[in-house]
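This document starts with one chain, in the form predicted alone, laid out as structure tokens.
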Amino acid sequence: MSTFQSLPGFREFYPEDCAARNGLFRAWRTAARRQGFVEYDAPVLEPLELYQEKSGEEIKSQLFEFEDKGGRKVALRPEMTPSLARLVAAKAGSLRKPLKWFSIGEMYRYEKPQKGRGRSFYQFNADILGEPGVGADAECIALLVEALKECGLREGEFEVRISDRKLWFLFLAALGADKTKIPEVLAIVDKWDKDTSDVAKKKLEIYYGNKTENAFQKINAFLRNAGDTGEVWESAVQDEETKFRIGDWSELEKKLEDLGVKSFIKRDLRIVRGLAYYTGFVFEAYQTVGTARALAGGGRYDDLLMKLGGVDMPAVGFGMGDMTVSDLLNELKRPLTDEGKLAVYLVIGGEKERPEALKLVGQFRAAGLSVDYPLKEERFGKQFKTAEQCGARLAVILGPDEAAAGQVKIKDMLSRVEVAVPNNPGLAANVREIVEKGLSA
């Protein structure tokens, strides 16, 4: 008989993979609501023709794309901020600004599954909408940083690293390059590590020509003085938009200093980010120990609300993918858990008690209490083993014997105290009590 296996790409979770991912959306829903972003969602099926357009050549060669019966050509969600641009573009004029959303959803791509990525994974965005100034730029980053230390990441382990597509285009612009095939040149920079300069500078003359050399000396040059070691901006050419440009990063930088998290900042011109719509600063965090491996991204992206739904709305945000900040956490041995711990399991002497003990179940969950009981007839020994898996604060035992006295026990599965208490209307609230305070000898 054959079995069945999931997609490639594709994961299961049992309960405790469940718990480990309910944890880390714990975590993210802690931080993005500390901070005042609320909470949205969207259809994972939506029009093909929301990517084809509004998402970089990467993502678009990615889709899960495919006819419904009804002839309309739909694709899985690759990501989610098209969908956050359309459903702010239907109610621009009745939305208080600046809106401050965040989501928590799955989103698909058909790539080569590898360690890291899947075709299937979960992704936490926050989107700061209606704010052009730096200010929300800051709060997005100051966001980042505090939903991976919510995760129980420290400093040290991960940084998060700027750019500015706005001030590339400047300089670019200004090296002589044409305003349309500057986001080609920069899918250039994108790659300036990996390449040798004889095959950047082959690159470079497609844009450039007989001024390639100096276009590449001074990328170069660019790139190593925008560092927090180089001096401010040495090579940047200093007409005055780029001057206004460079106020904003000074800017932006204090404000991060303010919010308290500079320590976890980096600036990075080689991040460019890939996708077409991005026009402001751009981030990245990357873990700083184990494989150095990008945890999340994002920036400012002011046009896409106009593409699409023809809003002029300025915005900002970031994507957060689950599998990689799980797997750092798991080589760090420091995996998140649901806290969803039960509260309470119920050892029922025999099936004579079973109706009373049926009975204290409803009243226990009622008052908010989590609880569980065997379904069937069980030895105590193997009651009090199951409520040791389960990972029960409490045992709470009605045998024949507690029944007779109109009692239970209360049994701490902690410190391993027990004592008896009356069956009364006031237990449920007893027994609260002692789930939140313990039993000490």
Second form
Number of protein chains: 2
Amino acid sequence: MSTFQSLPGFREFYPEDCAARNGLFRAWRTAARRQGFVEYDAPVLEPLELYQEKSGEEIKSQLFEFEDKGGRKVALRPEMTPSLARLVAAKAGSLRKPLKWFSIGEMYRYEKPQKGRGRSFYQFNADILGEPGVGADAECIALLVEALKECGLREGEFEVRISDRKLWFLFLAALGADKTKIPEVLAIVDKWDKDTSDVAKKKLEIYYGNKTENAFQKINAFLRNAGDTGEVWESAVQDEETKFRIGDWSELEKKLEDLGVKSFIKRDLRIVRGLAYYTGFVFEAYQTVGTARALAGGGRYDDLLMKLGGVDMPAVGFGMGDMTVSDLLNELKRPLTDEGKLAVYLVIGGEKERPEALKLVGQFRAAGLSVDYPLKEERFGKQFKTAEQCGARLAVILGPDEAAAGQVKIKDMLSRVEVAVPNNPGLAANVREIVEKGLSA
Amino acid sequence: MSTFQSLPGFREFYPEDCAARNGLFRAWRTAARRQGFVEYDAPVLEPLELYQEKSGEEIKSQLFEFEDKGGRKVALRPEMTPSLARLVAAKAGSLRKPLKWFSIGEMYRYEKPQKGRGRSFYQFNADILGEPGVGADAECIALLVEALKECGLREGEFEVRISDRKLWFLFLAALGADKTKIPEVLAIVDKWDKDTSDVAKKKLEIYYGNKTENAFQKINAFLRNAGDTGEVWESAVQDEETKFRIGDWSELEKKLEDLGVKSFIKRDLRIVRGLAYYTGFVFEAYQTVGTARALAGGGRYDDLLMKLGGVDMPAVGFGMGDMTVSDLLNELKRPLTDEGKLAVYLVIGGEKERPEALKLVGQFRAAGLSVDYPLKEERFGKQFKTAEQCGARLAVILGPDEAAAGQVKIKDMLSRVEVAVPNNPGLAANVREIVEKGLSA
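In place of the form predicted alone, the structure of the form predicted together with another copy of the chain is requested.
Below is the whole assembly, all chains and molecules, this chain first.
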């Protein structure tokens, strides 16, 4: 007889927690469907090779991996994108493009459990596949904003910072690096604040040789001003290709404005995102109240489906975990819930009235009302207390007096008003109406 | 560049499949909430010992088990009950009883994939804990019936067969076996149809000695008639204890009748259920159209929480997998879906109208309408075709003519009726109304 514990980094969901989780799922789902995204899902357990070849080094080091009873090397999914790519690639020819797909699923990463980070967490993934134009980026970023708003977050509480791997490519190449090596240079930029100047220069030297000092200074200046809109943009427009890309930026920002989400958007070229597969605009949502933490992130990844599934399918998407968003909502005292309130608690006088009471329970439920009742004989007082604790909208009382009079009593648990109504075939409809309108004195 | 496959026995959910799955989840959730059950969940990955000590031998042999990076022996959950027992035991003192809890979660068992059986499947679990009386059994069985009805199944398409491990205990003990050994005898009864008479007798001999032949004949006769209601019941009433138990049966059946589900119920003592932890009434739902397959099963397990978590908490519950129910619904051509239909597809004349069109998209969505639109310039014909394919309720058209006139055209995609309405601040509300009511000539 031992009391077992759950594993570290894994959560148990008691009813209240489960209602909060489901409330978040509902918010994500509502926002996605409102924008015409459709839901998909994929297995939680996948062949290990799916992640070995394409996931980032950090994710690969955190895999829950093992050999199954059939000798297959398998892993619990740490991210959704590889499975998505497989699904889409397998039916690329028959799926109507662009695809606007979302999923809500659990991911698993063996990392140190801490606030806002567990070994299992839920992730909302939304992607548009098959459309290379800026219109898809705008629609995707709009969903990111709308999903956070649907969770209950408001203007001034979060922002979406947009950056651009393509602009970085052009910029870093112009400083003298080989174009094919830019992803490696971007990895250096991604660690800029963590490295000392000497370390960064040493790393850059491989790519810039005797132009390293200049490259270092330019990158540093670029990063220092990358949250601004003026200077950096001016300095970025050095050639036709860059000018053209600045045009894409204008188009993106205009569309975000038209879609009504511009006030949540900020340019921020400091964001380069670690994952090597991003190819264009990248973006991250940050909370701007309390501790500034990332709530979601994504970007354009036009080459990944070719690499993973052999189909040419441009794509843009993002992922949002449940833990930081939930933490923020709790800090703001705006927790979500998806708990359906009980409509009726049926208070039963005694065993003599029970058969008739159970019939009412059946009738009310058949009318679509949620109904609970005591499973065994209980004092009136205790039953009313339970009705209260369940948050029941109404108590419907069938005691000996009511039964004798062919009636039931209905009590509005909010206004405390009571009425007696006949127990006839119209009762369920009557109760339904009172659930909606309440009783007032 | 390889095309990866998912693992055998694991399913991918393309949008249509995902909508069907979510439709089933919604049906389960609706039925459970209507009866005042609240949802919980627990980790998908658990310490191996949770199952090693309490799950049946078959389940234990099918575990996806491994060692995590921290050297812990872990397993993907093959069933929900052990996790439920842990959750309840950990907070037994502070939870208001009876608990009416349900969950919808994925389970994993390494078995041979076949029709209606995968290595991963979803399971609806519903349990009432803390109430030993027959009222809880009735409420639980009523939920089983109502959940299947909510899935779209009708009278005559399924039945719930009820049996009783307690009655079997009394019966088998009366034939001369040691009371403490009855679970072992029941395991023999559970395999009755699979064993030859000789094998069964040999197994019985350990428990019945020289009374084996009589025991064999009586059990055989009992099983042959156990689907009937008369003879078996007569023969079962041999002592006070058994008479008392028959009284429980009457009470259970009366309550099921009052709750309005009696017509779905059948006595069937052939059901003993393999799991050793059941202690009272046990029941299984079977489809009665097409191949007779079990859709769900459960029963009373009053001792399990003491064994697992050290708390005295009587319990009754059931589990229902998603695969056989879905197969049946598909065979009946009544598949479920949870796909929200698109309210509006916005048809955009050209790039000149796009900014205004995107503003309408934003406004309509802010009014709660689901809206999709082409992400890049497309011919009218193609846009209307997409609107059709998405199942959009309305097409809202903003072409050059409409823009010039300060209007939009609204087309009911069902009735094909079109109207022109002013593009003013009241438009979103106007469109919302038309989505609800449609346009008729």
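Residue numbers count along the first chain shown, from 1. Please read all numbers here as calculations on a predicted model, not as lab measurements. The term rigid core refers to the most C-alpha atoms you can superpose between the two forms while keeping them within 1.5 Å.
Trainee: Just checking, between the two forms and with the core aligned, does K179 shift 2 Å or more at the CA?
Mentor: Comparing forms between the two forms, the K179 CA shifts at least 2 Å.
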